[in-house]
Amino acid sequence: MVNFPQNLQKRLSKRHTENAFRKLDSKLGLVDFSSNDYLGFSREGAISKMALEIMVSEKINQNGATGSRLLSGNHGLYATLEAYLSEYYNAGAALVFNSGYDANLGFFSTVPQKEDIILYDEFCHASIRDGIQLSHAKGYKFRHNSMDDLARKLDSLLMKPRNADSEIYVSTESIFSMDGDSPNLNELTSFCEKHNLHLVVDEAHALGVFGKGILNALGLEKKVFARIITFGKGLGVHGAAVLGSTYLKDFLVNFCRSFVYTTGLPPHTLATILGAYHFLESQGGEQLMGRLKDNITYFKSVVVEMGLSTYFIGNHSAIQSCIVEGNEKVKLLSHSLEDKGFDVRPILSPTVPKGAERLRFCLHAFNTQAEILGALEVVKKNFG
């Protein structure tokens, strides 16, 4: 047997010591408070039916994409979906990627150039941070949702000598994946307009929960340089897209390595994405969005009634996080919930900073009030 490198074994051992070791787990039969399937679209039969109808109507009998999109993989449903997304989101153009990770990694490693600067919220997703690390641009983080710190960072950078052709990008998310909160997007777009900054917003956790997303809801979609949307959360399917100008799309098609050098999505996946959007716009989709909104309101009201507000991060999204300091403590509480039939996952350090470990409740349209109440009663018992 080939020996496993000692330096890698030490890193694994350290994870065990810190009680932060990860392993693949499938918890069947539990009440779902952990998935990103906020509207329950992954289990919606009407979407599967729509996808099949699209495949039949387009006379598609092909399992795979067969190659990258610049070779043989750019089948007809790509043009259909990207045209739909451009119109739906009031965007100049859309470019579909295989996943949200690929989209963020590709965008940030490709678009900002060597002399450019990226200012990013300290809580931005790993895919954004990894893309920035691969970029030739310089990245600087600012404090979470702090316009004051962003302004200070910008002022400091503008005082230094800089290439006349360099650009400055600002990256944030409309809903942050760990805290479930949002920046002040009205203020942020105005700030970026005033200082001629290129704003990039990841809407992964807003799509479906807030219809098209928060930017469209606020009428700000034309004030951002790029938007990243993903289909694997609120739409319950797979894939992602970058929304922006036709120039941005052309640039990504020509230079983005995570787009150029990967096999495209199969036709059935794109048909399912189209089906999910059609269902989102239907009466059935509207009803599920309403149920989710009601469940978020109910969850927050029970948190207040039980006197748990000081432990929860306040927001209006489907992500409700309860701070339980320490990996051991938060894992024990997660196990207590599991014993009662609830799947609520612990988020451990180093995924979040030490002292900010948490239970991450993901709320869904299909959760019942009895399930919400039961889960929070377990939490209440833990905090006494």
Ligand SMILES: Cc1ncc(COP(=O)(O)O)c(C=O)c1O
Contents of the next structure:
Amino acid sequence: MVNFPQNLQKRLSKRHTENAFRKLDSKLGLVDFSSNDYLGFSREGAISKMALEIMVSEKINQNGATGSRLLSGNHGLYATLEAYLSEYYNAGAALVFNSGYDANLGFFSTVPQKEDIILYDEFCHASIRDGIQLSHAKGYKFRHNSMDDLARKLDSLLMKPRNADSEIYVSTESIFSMDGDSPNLNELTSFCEKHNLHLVVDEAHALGVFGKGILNALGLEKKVFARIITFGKGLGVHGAAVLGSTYLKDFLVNFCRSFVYTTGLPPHTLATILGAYHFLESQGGEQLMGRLKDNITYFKSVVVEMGLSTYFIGNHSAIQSCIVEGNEKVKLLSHSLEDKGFDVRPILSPTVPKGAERLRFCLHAFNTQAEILGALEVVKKNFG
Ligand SMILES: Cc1ncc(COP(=O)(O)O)c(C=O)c1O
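Now that you have shown the form predicted alone, what about the form predicted together with the ligand?
Below is the whole assembly, all chains and molecules, this chain first.
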């Protein structure tokens, strides 16, 4: 038998002792308060039907991309989808990646250069932080959603000698994946404009929940250097895109390793993404977005009525997190919810800092008010 290295074994044991051991499971038959399928698009028959129609009308009879997009993998639906995205988002250009992880990893490891600086919100997603680690630029984090801390960090950097060519990037998310909250994008875009900083905004958890995303909703889309949108959450499919100028697209196509050195997405995935956008723009999509908004409002009102506000991180998104300190406690509460038929996942440290462990409720258009009430009653019982 092949030995499993001792040092790896030790790390696994530590996970057990810290009550943070992860394993793969699938919870069937529970009420979904955990997936990112905010609008229920992953199971929407109209979307699979449209995807099939696109495959048939384009006479596509191909299961896989067959290679990197720079070689044999750039099948016709890529041009269709990227043209659609740049128009829909009022962007100069769009470049589709295999996932949001690949897009962030690729963007941040490729675009900021050796002498450049990246200022990033401390709660930015792992894919952004991993990209920054791979980058030759220097990364500095600023306090979550704090314009003051960002300004302080910038001031101290500007006091140090810098190469004349050095550029500064600022990275944030329009909806943060763990807290569900948002930066003040009006202030942030003005600040970046004033100081000539390149702002990069990840809209993964905004797409579908707030229509196209928050930047378009606020009319700020032309004020950012790049946007990252993902198709695996509100759109219920898979994949991602970087939106920016045609120069940015050219640069990524030429230099971005997570784009170049991987097989493209299958045509069927792109057809499904196009189908999901068409459905989002239809009356059916509008109705589901309305239902999700109503559920968010209802959830928040029950939290207030039950006197639970102090435990929840206030925000207006589909991610409602309830802080329950300690891995053991939050796991126990998640199990109590499961016993009552609700799938609400515990988010453990080290995914979030110690003391900020939480139950993360992901709300959906398809959740009923009775389900929301039932789940929150379990939480209320816990806090007594
Ligand atoms: C903010 C954010 N960006 C990017 C990603 C990665 O996206 P994908 O799941 O498409 O790899 C996630 C996924 O959790 C996310 O929350």
